[in-house]
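A lone chain, given as structure tokens: the form predicted alone.
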Amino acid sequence: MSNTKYIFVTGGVSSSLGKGIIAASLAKLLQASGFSVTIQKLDPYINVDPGTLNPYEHGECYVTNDGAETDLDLGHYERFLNIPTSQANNVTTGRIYQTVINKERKGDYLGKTVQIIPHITNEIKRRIKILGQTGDFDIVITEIGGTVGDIESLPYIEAVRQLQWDLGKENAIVVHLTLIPYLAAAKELKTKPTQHSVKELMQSGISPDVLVCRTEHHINDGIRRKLALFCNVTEEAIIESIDAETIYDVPNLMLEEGLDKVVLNRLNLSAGRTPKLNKWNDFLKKFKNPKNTVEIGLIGKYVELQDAYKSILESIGHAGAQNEIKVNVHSIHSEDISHENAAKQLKDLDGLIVAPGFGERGINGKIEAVRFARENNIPFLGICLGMQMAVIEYSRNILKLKKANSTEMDAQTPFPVIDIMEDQKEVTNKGGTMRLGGWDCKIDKNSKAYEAYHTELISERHRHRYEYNNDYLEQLTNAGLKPTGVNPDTGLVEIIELPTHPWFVGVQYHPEYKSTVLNPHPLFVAFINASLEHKKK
């Protein structure tokens, strides 16, 4: 029998009150002082997964070394954690009730009425353990999207419930996040909506462990008495959660609250060690105390929303505080850029990085973007579909194929320079079935690259569908735009370069998916050293 820990992260009140960060800090807290610790997300939406989902509707499509395409707060875990997630730290609704199906079409519920309990609670119940059966994890933290109350998150919680009878209260333990307002006519912070979300939690049967109470002031003695009363925790489990200058400031201020102590005291262990941040803290102390500042822009279809480039933002900023430079990032519309006013745009910018994408809309701006990056020297970082659109820019103004484009956005282009990829042409279906999870990559030594990664032979996350169409290898090598990384065993090109530019990449893979706190992106922290030297000169 397994020995694994659970924790449970719950949210009441309101939604976006952080629960995959408060998830992340306590694991790191529990990883720092000495416990082997993963983050599994339960989301009770019906999809089987975010893959089909625009990025204006549930932000970016985070996908892991398996090839599973995951909701993007589990890319909060691998940067705070270091350690990579896959398949199974990412369930939906859609996903549990697939399998239910499945197996009452082949008979394993013959004669059985098939029912939200046991069954569909069940797989909730089998899903959440699978982690803790490796025996690769003392503790195992399952945050649960949504909130305490909403009808699809109700089978979650009657799982929840069953678990911790299963397993004891000692082995399985709930963390629930609340929002306790402030009321600025009144001067004051309000308990009330907090008491009613626990309320809601117990009535289904879940007494929480630990209230962690998000808030824009400091509560005082008075409000964890109040709490601790009519909440049924006691007070040093009432956890506050004040308003951070950036995520990476949590960990440190829920050590000073002493979550990792009362989630420790709860499951009956002893903690190992004090945690120790150190690493951590070189990092945050860079982060805040930049010697030099760059300007980058980064041009994408869905800038209106942060987290449709989560990801990318993120590296930008750990590769930042590696250079110890203050990245300023300005979000630029592609469909705002024109030829016209491409100069006006983008002439004070020190770096640009053009950001993935699907479909038609906005590619011409994206395409102006990689032209004035390339004809003004400024250092570029063109990611999958920004990538492909450094490889149409090429062919349209220096090949003169003016008509070159990806089939993805004109089928019948006499020049497809970007083609389907042809184990793709047969796919109907749209969830899972691009090109996903870890490519290896051999990069040539004489490359931007290879400066960058150290080493020849790379492995990096993909999603993509459409490729660099290797008819026009030849073409685009003699005229200057050198593919620098191929795969080994499918000859694809995944970076292409121009050595005439001071630093002009392009690559078929997304490799914010791999940037940690404590190992930035090596491509990332290679282009803002770039975009500072290009400042510079």
Ligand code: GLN
Given for the second form:
Amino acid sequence: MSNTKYIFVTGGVSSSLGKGIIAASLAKLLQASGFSVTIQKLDPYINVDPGTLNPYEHGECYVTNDGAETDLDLGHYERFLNIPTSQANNVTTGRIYQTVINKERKGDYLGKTVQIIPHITNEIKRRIKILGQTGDFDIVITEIGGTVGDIESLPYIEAVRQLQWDLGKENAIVVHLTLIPYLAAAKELKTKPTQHSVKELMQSGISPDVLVCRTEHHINDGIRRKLALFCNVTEEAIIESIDAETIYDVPNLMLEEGLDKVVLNRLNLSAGRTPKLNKWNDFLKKFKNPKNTVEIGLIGKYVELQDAYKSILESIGHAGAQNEIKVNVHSIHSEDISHENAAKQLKDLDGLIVAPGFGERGINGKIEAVRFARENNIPFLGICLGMQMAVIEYSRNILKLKKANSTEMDAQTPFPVIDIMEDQKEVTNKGGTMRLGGWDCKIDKNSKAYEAYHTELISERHRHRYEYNNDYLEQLTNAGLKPTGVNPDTGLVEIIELPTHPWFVGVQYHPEYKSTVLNPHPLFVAFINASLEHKKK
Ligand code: GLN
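Could you present the same protein in the form predicted in complex with the named molecule, rather than the form predicted alone shown above?
The complete assembly is shown below, putting the previous chain first.
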């Protein structure tokens, strides 16, 4: 039997309180105290995964090494813990039901009525325990999406209740994240919403072990006493979580509040060790004390929503911190850029990123942004669709193939410089069928990419259906757009560069999924450095 301990993180009062950040910060403290920790997210929606969701609905879709399309919180987990997650770290209601219904069809429950309890809850419990059973983790933190009281989360809360009985309370605890609102008119912090949300949990048979209270003002002893009294929690287990300057401050704030100590105590684990956060704090020091500043343009079509490009924004921050550079990101809507206004819109930027994406909307603006970066020697990083736009731009403006396009945007284009991948042609289902996850790439030693990575063989994460069309390889290469990274098995072009330009790199993969606080991604680091060089000129 494995003696993995389980921590459940639930949320009350309101969504968007930052459960993912609290879970990741707690995990960081426990990891820094010598425990091996992983974090799992349970999402109560019926989609099998977020891969088919529009970023406006759900923010970015994060991709793991093993090719799972997952919730963006997994990105936080990886960035904080510096260890990869996998499909097992993200489970949705859709996936749970799909498994149970498939089993029912196979006859696994023959003769029985299939019900939420026990069949759905058993499947939830099985998914929770999978990570513990690998034997790789002392502690598994499971974040439950949504808010306590939502109809959709009920089976998850019930599964947690049962697990506390199955495993014993010292092996499975609940951390409840809640909001303490401040009423400006009354100049008062209010505990009532929290009392209600804890009551809701208790009605489901769960008494939280720890309350983490999001607040804009410090909570005083009076508030702590009141919360403890009404919510069945000891005073030391009332943790204040005040608004932070950056999410990367939260582990230290939780350390000051003693979150790790209470949790270890409740789990009967020795709380004698002090978390070693030296490297983390080195990062923070550089992050907060920049010596230089650069202005980076992020060209995309979901720029209204910060979460849509979460991993890219975080990667930029990590990369800047590495060399003590503050990066101001200017999100620019691709639909607002035209041939006429590109110069006016982009002239003050030190570097340009053209973002990933799908579909026709906004692509002309992306192509114009590429052209502007290329013609004006501005450092350019094209990611996935951004790389494909660079190939199209070069084909149209240098090879003079005016109608060059991706067959994603124009199925009839006479010059399909970006075309659907061979093995995608037969694919009809949309969910989980792209080229996903880690694939190898061999880098040309004479390239900007090699200067960044210092290694020839890399593996990066992918999420696409279209690719560089090798029928145009010779023409494009001869005209100066060089393929500098290629999949060693299939010949698929992964990286393109303009050797005559100070820093112009397009990648078919998503480097942003692999950048962490302790390991900023080399391509982002090189790009930000090149942007600083450009600024200095
Ligand atoms: N839409 C493009 C493709 O499927 C690019 C995808 C992306 O940017 N992630 O190939």
